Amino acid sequence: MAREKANSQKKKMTGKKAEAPAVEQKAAPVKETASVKETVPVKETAPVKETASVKEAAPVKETASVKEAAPVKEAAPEEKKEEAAPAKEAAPAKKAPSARKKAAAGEKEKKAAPAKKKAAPAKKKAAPVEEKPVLVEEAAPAVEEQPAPVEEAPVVEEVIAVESNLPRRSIAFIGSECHPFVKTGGLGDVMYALPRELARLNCDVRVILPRYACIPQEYQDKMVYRGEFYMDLGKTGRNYYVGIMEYIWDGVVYDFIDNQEFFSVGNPYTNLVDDIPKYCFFSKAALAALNYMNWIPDIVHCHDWQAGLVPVYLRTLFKDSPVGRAKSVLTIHNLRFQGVYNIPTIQYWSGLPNEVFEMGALKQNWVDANMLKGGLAYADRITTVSGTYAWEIQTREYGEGLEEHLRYHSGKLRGIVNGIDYGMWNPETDSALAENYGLGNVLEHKMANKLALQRELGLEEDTGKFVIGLISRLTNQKGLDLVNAIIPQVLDGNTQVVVLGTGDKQYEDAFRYYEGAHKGTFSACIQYDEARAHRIYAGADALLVPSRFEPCGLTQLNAMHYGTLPIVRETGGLKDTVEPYNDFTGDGNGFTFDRYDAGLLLDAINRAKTLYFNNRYHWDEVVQRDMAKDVSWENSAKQYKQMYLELTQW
């Protein structure tokens, strides 16, 4: 009779369903929520083998906003989840009897699982969750309803040696992209390499991403499907499915937020009337999956816009729910891209309450809404990727219209340089090198990589040439104008040039052409082949980065490490980075140039070539000093680390 009346109920909230208003309604706060023991009759009315959902029999919460929203899993074994791999929990389940089937009809109506859905991982028992007041989501259909086949969980490919002598905090990475399941530019280094240094570091670290379908299969297929929920979406009056499907690989635990109406499509980035819905369901449905996993974070780590909405969810939806007492952190990556659109629009989409679309938070020029500057306004940390680029973004300059905004928070604000991943830029290991070297045999082997690049590209092959490399977005940001404007000067007959990259049509058209004028002196590859950059930092001389505005730059920290000396212009991370060579002391590791100008550009260059025509002994000495600077992540972790211990002081 106990479940008959949870059925009918349970109907009950069903038809009450489409008329519950959005994120705005407060039928049921969070004082309200009784912990399980006291709702489900579960020891009552069936044996442990046959425990139903809790949503089946849980009327407590019918018109539960989705801030609430963390429902419980059925007999939810959560409580080792902090220390241990998720996908332990993978275990074989016991078929449904058909009093489960009978219990689960009245859900069928409601079941709207996505078509790759895998499949519920297995409950060797039903533990009842007494102790844990986990709050229920109405609309989340019964995650047993399906047997649950035997699911290898992903094998770890390399043990991490941790500090454990160090502080224990546990971090939630929250972005739009990670190498190597999708990645557009240095966020998805960026994403990859950080928390995986963090977790050397003593951190319990999870990075949530969204589940694109261009994900490589290979990574696909050793997902682990963790649970499902149904979220409320701003004003849209709909319940959107919310899957959480696992992979664990280096000690870190990669969350992928599954819905196919919003990442069914190839590109990570389309156009923002699609993005801006995309990434506010991303940014809502990554703190909902936190309280549904009971996995808490004591810090919320996001970066850029298209996560920019997560700390003003997490101080206003969230802020009753478990995740709302996690500290935020947002990262800026490239302040040029922001997520800006119409106030109705992404309070449609968002759902967030009125006070926030005001001018110190998400409003903008009056009718805009802006996401990262909401990001900005209530995130509790700042932080740019390098020194200088927290400085300058506080410039009319540099600031993109942010620029008072900035100063407003500069006391919350921070650089912390970007490194990169000895695993993946090493030339000592880099199978796609030619010939591989190290610190102590670069003088010896670094020309049979330039003579293999010369080969490959259809150069002259002379070990005597100069040879230059450019590894960018072809874009007006990477100076790329600056470049086009030298070329014919700097093409003397004892130099080469190589350009990898894509990007504006403009560009790509004029490297082309440099290339067809200058056979055997210019190559112009346009596209983008990671084996091939790894091969012009090895067997290039010199590495161009003459951009406009750069946060922090990967290319010239990736040359230095493969002794090939960066020549930049003095802005951001490139400012941070390389120390102008002085001829009277020796001292520096790089060629700068101060202003945005074609001419101090050449200049630069020319310096670069002087020193390593007639004084190679000097160019050697600076190409080992590169070699030898430490610009992995474990200094920049290390100040990760420091500024989340100065937010959780306990």
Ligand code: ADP
Contents of the next structure:
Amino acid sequence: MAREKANSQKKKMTGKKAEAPAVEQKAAPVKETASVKETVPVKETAPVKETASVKEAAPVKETASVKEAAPVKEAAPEEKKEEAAPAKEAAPAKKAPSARKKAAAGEKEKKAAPAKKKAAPAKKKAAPVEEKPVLVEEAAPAVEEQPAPVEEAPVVEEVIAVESNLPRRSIAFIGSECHPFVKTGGLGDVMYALPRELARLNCDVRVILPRYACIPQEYQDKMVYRGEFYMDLGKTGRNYYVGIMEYIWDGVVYDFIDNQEFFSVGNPYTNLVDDIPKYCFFSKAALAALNYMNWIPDIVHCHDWQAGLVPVYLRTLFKDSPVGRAKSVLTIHNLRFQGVYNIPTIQYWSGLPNEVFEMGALKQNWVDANMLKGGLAYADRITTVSGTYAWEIQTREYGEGLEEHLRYHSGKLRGIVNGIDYGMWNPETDSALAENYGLGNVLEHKMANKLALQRELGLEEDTGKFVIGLISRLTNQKGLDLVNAIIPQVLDGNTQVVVLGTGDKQYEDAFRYYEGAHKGTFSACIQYDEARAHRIYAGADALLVPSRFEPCGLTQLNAMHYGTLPIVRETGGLKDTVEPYNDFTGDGNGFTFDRYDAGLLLDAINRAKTLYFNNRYHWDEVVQRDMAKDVSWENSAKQYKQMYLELTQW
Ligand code: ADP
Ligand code: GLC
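Hand over the structure of the form predicted together with the ligand; the form predicted on its own is what we had up.
Once more the chain from above appears, this time first in line as the rest of the complex follows.
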């Protein structure tokens, strides 16, 4: 609020770039909240709890032999739509402001007495006037039983062959997190790594992010004021401040959308009541900022539900503005989170025309609006982060209620598997490690990292032990109830387990319990710690990823690149990136199991142990094979580039 007042005293901005002050000028003073931390706070990673319709995956089968499991409650609460949603039928204008807790006070004042509204004079808005929306397709009837075959990724050789001639394209990435500014999971990694790789492929990339207060000060200090304007939002009757702070780094431009009212809370995600207005604002402001900067991309590439409204805005309110000529791509990183609320509230905050609240677009279950669903309907292309997940999400088991919608749009859906950034993840140069190593000397130096890890975590220092790591958000998605059920059997005297993660209390408590019960052999690091994660990838022998579902998964890729063998469930990207070890041929990258079943996970761990203890020579072969495996972004970025080119053949 203070910021808005200060800004309103500044000279009037027209919403056009001419007024942007000299580059060195610092932004309108950022309120230095005491809570600005040095590290990105990553407590709750599961952004919101929603989708009432989420299907339960197959329940964990209790193996008869499970003894002494720590008390973990039923692992489903994250799926409940628990928010105090305003009554659906009520008039939105009354509802929405009361729904939004934090900004509420100021909001209400303005709402109650609109005449008093600060003479935030009708600044020329960056957003164009509402236009007739494009027609919304009707959802297809539920006829198909099988998912439509997912378009295969283009053959890489072809792409490589034309690499040097790839024409330039400009891409605006729009998403809610990006390493190293703010990261709660793999989305942050992708938003960092993919633009950098695309820049190498002759793309001009701009990443548009919210300017959260939790972005470390070191980066806040590097941002340069790029301009500001005011924008209306939905039916709020207000003009909102949109500041643009810019940071150019390694060929990628980062533009942070500044508005203290929406982004001053510590964590990026809080609850739907706050997050729905926040990301309506962000999606609209991102497009308005592109117009304001007069930087019109060929492609607007949006990520997850937080940017789900961008394709919808692009084809409605922004249709006849300069950015309206861009094509849009929407990438699903995690279908579980969709941004669902009652229609009046989303109408109120988004200001989108009635036509988009149809069953073919945002509307679902006849009463709710689903921001991701709308984006999927309007995007020119939909991608997700592995081929298997692209197939799975068209099934009832993994579709999170959107399977029919996705089957309907399957013609524009494809899977492109994630990679990892070899600059960020490189055991040869990683400054967090006790000893650096590469493919040539992993066998000598990995042991030193194991010992250092055991020392750091207070585990028995013995290189002969088999060390299993788990680095994860502690949520229902990640298969932690399976892990919890078998820990007593895994800890056989020759095995140690290290868990690094934060999340649902029930899992945190369970792992703390095991640490207490098995001092020296079980370590529970209930924290978010990047450097420690690197040391676990390097020091462990194997890494567990037994997920219930996993769109791609990055931890198994990091692990392989550090010579640590993954033990994974065959789902989503885990299935696509980890080939099961074959006892007869010696082929493969890790150990896998298929059904979501604690006994099968235990069996996979035992197969890994058997190879490790009985046949170290072959184990070491797999270590080296995994380190040599190409898990970089190179091939996948080429597939994205190819898709951008397909979309923009002029
Ligand atoms: P998701 O996005 O579903 O959380 P991914 O496997 O795609 O899963 O990405 C997780 C990313 O977050 C990896 O880079 C992993 O190393 C990192 N990570 C997860 N938990 C922690 C933690 N507690 N401390 C440090 N890094 C973590
Ligand atoms: C999501 C998924 C994860 C994926 C990541 C990056 O958070 O849960 O599987 O790797 O996004 O795409």
